[in-house]
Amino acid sequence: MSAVGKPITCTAAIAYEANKPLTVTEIVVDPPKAHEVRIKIVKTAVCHTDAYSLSGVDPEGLFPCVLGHEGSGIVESIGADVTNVKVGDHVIALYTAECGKCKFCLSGKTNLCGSVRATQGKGVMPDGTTRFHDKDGKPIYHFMGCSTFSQYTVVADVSLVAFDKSVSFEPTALLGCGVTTGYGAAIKTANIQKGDTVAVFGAGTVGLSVVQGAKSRGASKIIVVDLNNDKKDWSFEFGATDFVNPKELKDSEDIVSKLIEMTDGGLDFTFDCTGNVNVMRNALEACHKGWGQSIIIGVAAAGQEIATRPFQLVTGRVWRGSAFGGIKGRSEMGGLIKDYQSGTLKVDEFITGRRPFTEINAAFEDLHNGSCLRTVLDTST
């Protein structure tokens, strides 16, 4: 019996308060309204951003909430005026929308879109209400416009993209955030060229995706900086030429001086994938005088600020930021999927664990384990 136009009762993982395990329970998911799409989530992965919001340091963190933003699934139903997808389409949920009509989209200068940003940050749909409710009818907030930690979710029509059904749900789920963010930062935001030198701070999924992007562009030196030696093999697997653990430097060295020494004056590009503001400073100051660029990808805790001596910038270094790798999710995701299909872009290699959805709290524990990159959850179990 079709549930089109009706509420659906399904299983979801609810974050009721900060620093507490998620509660796997039944919720009610309302039908989509105009310009909205209800998705049956098939696969979803746990990202550091989910853990960041659950920790309580996220200024936009709201409770109770359905977290999750790396997910793919099938369009179950559509609201009025939806024209970009149809029922049965396989889709990726996008936390960075693309309406194609707002000032940001029309500028050609950014992948940021202003169409749903204000309400998305408040945990509600564009009309200011939620589509999630508990069994008592109390509203539950949305997360990053996606909320993939639910068997069904509702997103704005500008916040999803269809993909060819020949591609499986696991890799496409990962393209919803981490892999795209790092790879895009390398090939689009930085636009690395053949022979450039690169340092990547933080060897998680985002950092290693920067590495593979730099390799695909022919970077001459790709240095991974991480405190965990267990990340060394992965770094080389994805294309690093060097691995440096700052804890193992000589007393007379710091990471900045070490990197400058390794690259005859500094890097062409550095990337912070840690969210640590002290690391961000090191990444900038390891850039080459005159032209080095440092790209900030990691999200710092609320209230944190970056600092450096202005002279670092006066002498030609550039600080930049990158969200979702500069990728426009609806118009450019197809290119990334082709890169994956051709073997240029590694995605499956990030999946270090698979669990049933009911083990989602264990998947969060996996994330904090140095031997894990991504755990994929099957929402049917």
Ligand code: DAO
Contents of the next structure:
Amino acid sequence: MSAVGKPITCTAAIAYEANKPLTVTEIVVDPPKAHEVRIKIVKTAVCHTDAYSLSGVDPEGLFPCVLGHEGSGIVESIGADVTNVKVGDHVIALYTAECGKCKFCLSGKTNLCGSVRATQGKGVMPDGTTRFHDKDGKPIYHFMGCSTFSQYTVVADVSLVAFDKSVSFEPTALLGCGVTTGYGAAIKTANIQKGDTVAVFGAGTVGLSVVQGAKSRGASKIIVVDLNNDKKDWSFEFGATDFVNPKELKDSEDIVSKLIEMTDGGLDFTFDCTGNVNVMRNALEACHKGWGQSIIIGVAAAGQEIATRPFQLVTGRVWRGSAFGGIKGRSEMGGLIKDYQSGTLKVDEFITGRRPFTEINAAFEDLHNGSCLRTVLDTST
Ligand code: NAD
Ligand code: DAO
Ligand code: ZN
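What would the structure be for the form predicted in complex with the named molecule, rather than the form predicted on its own?
What follows is the whole complex; the chain from before opens it.
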């Protein structure tokens, strides 16, 4: 029997409080209101940002909530005035919305969108209420406009993109965050050109995706810097030309001087994919005088600040940042899916584990394992 227009009771993983395991339990998901879409989530992956918010240090973290922002599924029903998707469409949830009408979207200068930003940060839908309730009717907050750790979720119509049904749900779930973030930072934010030299600090899903973006652009040198030697083979598989472990440098060397020596004066582009502010400084200072650009992707712990001597910037190095790789989720995701289909963009290779949804807490534990990139959860099990 169709549930269109009615609440759905389904299984979700609730974060009731910081630093506690998620509770896998039944919740009620209300039908979508105007400009909203209810999605049956098929696959979702766990990312460090979910763990960051669960740890309680995220200033926007609210409890109880349904976490999760890397996920794909099927449109179950649509609210009034939804015109961009229809029931049955296969879709990716987007934490970076694209309305196409706000000052940000119309600027042509950024992929940030202002349309749902204020309510998204408060864990509610654009009308200020939630679509999630526990069995006693108490509201449960949304997360990053996505909340993919549930068999059903409701998102704003500007916060999802449809994809061709010939593409499966696992890679598209991953395109909802980490892979798109790194690849986009390389090909869009930095716009790496043939022959450029690149250093990537941190070889997780984000950093390795920067590597493959740099490779696709024909970078002449792609140096991965990581403290974990287990990341060496992966780095080369994704396209790195060199791997440096800062812990293995000689006493007389530091990572900045080592990189400058390896590249005859410094890099054209460096990327922080660690979230460590000391690494961010090294990444900036390893850039070539006069033109090198350093792109911050990593999310630092709350309250952390970056520092360098201003002369580093006076002498032409540029410090920038990138959210979701600068990719506009609705108008540009199709291009990334084409790159995936043509083999230019590896996505399946990031899946280092699969688990039933009921093992979601074990999937959070997987993140602490140095050889984990992404664990994908199947919401039907
Ligand atoms: P990850 O933990 O899988 O990878 C991080 C890597 O950095 C690991 O391989 C680790 O060994 C390495 N590392 C840690 N400290 C290091 C150091 N001091 N020097 C060198 N290497 C070091 O993480 P991920 O999923 O790839 O995400 C990377 C970062 O990007 C996180 O901070 C995440 O929150 C952030 N992120 C940002 C965006 C965005 O839009 N800006 C989107 C997604 C993720
Ligand atoms: O528009 O003010 C804004 C914020 C947009 C959200 C950008 C998030 C980037 C980093 C988040 C980590 C990824 C999961
Ligand atoms: Zn907008």
